[in-house]
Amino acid sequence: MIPNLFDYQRAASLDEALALVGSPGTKVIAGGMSLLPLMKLRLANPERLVDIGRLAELKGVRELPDGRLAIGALTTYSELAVSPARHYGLLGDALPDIGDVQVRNRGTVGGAVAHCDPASDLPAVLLALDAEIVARSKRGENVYAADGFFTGAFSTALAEDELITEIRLPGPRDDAGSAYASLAQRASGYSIVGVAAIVIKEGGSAITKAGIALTGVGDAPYRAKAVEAALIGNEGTPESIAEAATHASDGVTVNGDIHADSEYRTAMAVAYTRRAIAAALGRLG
């Protein structure tokens, strides 16, 4: 199908973009991998597109003075995959299988986070990592914790006049292991179930901290806090992993669709949570 008519304006700077966002009928476009298909189906009908795709100040990955990594919102999946962030085990697992080559080359980190598709892989990774999402508006800068940012299907805590400018990841640590495991729908590449897992053992054999997040299961990516709580204090035996994984969808209304009914998705949430935790523990030095 053909989209409805719309105005188009390319922002030459971040300040110019911030002056335009928030106006009624205005949508921001970067890679366009999510918005353009919706426009072609007329599920989205913006009156004006503000193109921020050429803002160099929003691209790239850099190390912050405190050891954290800052990922520019316009960094593509492919660029992220060859950056220092690839050394995070779960990102190394997730990035090569997101979408297809075109999506990985054009789709942006900030776009994926702002779009909040219920089956998107990257939000689950950010939740497990306890990442921060930095947004700007004419009113100033706002820093959101990933946990609480994804509020529903295609819905986030981002204000109408805000743009995501970067994502901040915690610095790598030797006592942590992480992994991402997913059951993907073959045609689209979207996750029927995707699980991001981080486990930390501080000074001993027992797990002292865990970050477990799922996508594709509910209306939005979420932290599986009951799984995390069940892991704390355990040494990561197969039995303890299996028991913890049974809580993967606690408190969540599990989706059912043409790809997987809710019963099957619930079972796969348990199975892939178990796989992701085991893989993360296997990467601990």
The other form holds:
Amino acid sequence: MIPNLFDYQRAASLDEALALVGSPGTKVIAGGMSLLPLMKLRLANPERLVDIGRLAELKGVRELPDGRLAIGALTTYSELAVSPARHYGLLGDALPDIGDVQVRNRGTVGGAVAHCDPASDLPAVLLALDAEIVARSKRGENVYAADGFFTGAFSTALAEDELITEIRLPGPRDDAGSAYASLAQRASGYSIVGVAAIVIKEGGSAITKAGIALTGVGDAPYRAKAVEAALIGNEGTPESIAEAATHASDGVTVNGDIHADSEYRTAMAVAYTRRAIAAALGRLG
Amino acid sequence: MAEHMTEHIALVVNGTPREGDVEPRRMLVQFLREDLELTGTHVGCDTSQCGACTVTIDGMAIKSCTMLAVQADGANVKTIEGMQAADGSLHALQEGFWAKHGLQCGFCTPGMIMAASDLLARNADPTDDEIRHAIEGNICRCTGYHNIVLAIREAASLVRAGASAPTPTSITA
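Mind sharing the form predicted together with the partner chain? What's above is the form predicted on its own.
Following is the full complex, with the preceding chain placed first.
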């Protein structure tokens, strides 16, 4: 399978890339793990590819002075897995099961966020963590909250002329526990249901903050705010976790396909939400 | 369509500098197989699922059916042809696949070996679970994977016992 003809331009600098992003018929390529298969199937037929893969300023993971973690958009899954990001329990859970080693060696964090596959694991992790998505354009810098960024299947709040440059995670904290639990489709490995959970106990024995996000279930990854609300003030008994998890797909039109109809997916959303919360609490000790 | 230019690329393949002029849409696997005539790298599914086209770039396994040749400009590529030593002696992984009968038809073998070389570079003593996880992106329709796991485990023990990591063979097409 051979893509349609296109022109190719390798950006030598971020400014050069930003001058091209958003012009008609132009697509940005980084690792190409999502875009190239679509182009080979001729489901995507860009007239021009702008290759940002060599932009050193978009690579690497660094700790910010305030303790937050800044992940360059071109950081691959493999690089992320050996970076300080692996110490976030939910990322440590999710990363080894994304794609396969060849995909993790090429696929980038920024690419996954911009592509927004409805079954992608990373967006759920970023939603639960309250991550920030930093974008640049010729107009300047724009910082998006993860909550609200993922607007639909393969659709985000990113403007046409914007390029994701960095993902920022809140600093790690001792009073937080997190986990990622997913039910993968056996052949493809894609998540039928994936749940990212973070629970925080500030001082006492009760949960004071919670971030719960699901992928694979709806049109786009989403925050399960009814689950979060039910967890606040909760001591985390098995019964109370199970009750909170029943709200996993409240207000969401649940997907159905040949792998999992909507009734089964709804049930699995509840089950894996319960497991992710229990695992997150278990890590809190 | 004359307005579409070709791109000049220069890369190192199995230790030898190689160059070519390619359409931007040319995949790395086509460049390796058709332009450089290194046909040991196979095309199985051509949809980045089967892993038969796996080669390494700077030691990292990638699927060459899902990487543009222009993206590999300047890269250090190794294919199955580069695994044996200059004197023709087999790499530990090739020895392992031979000794443990890690193949039947052999179609997936080059990709399996290149994926396994990525694993052994990161993990000198992998468990069976780690081996199976590392070849998750490679499909074999013959063996049921059991002997492939044994072969990679055998290779790991050969390397630990001091099998020398061979220098890449020079290939001149």
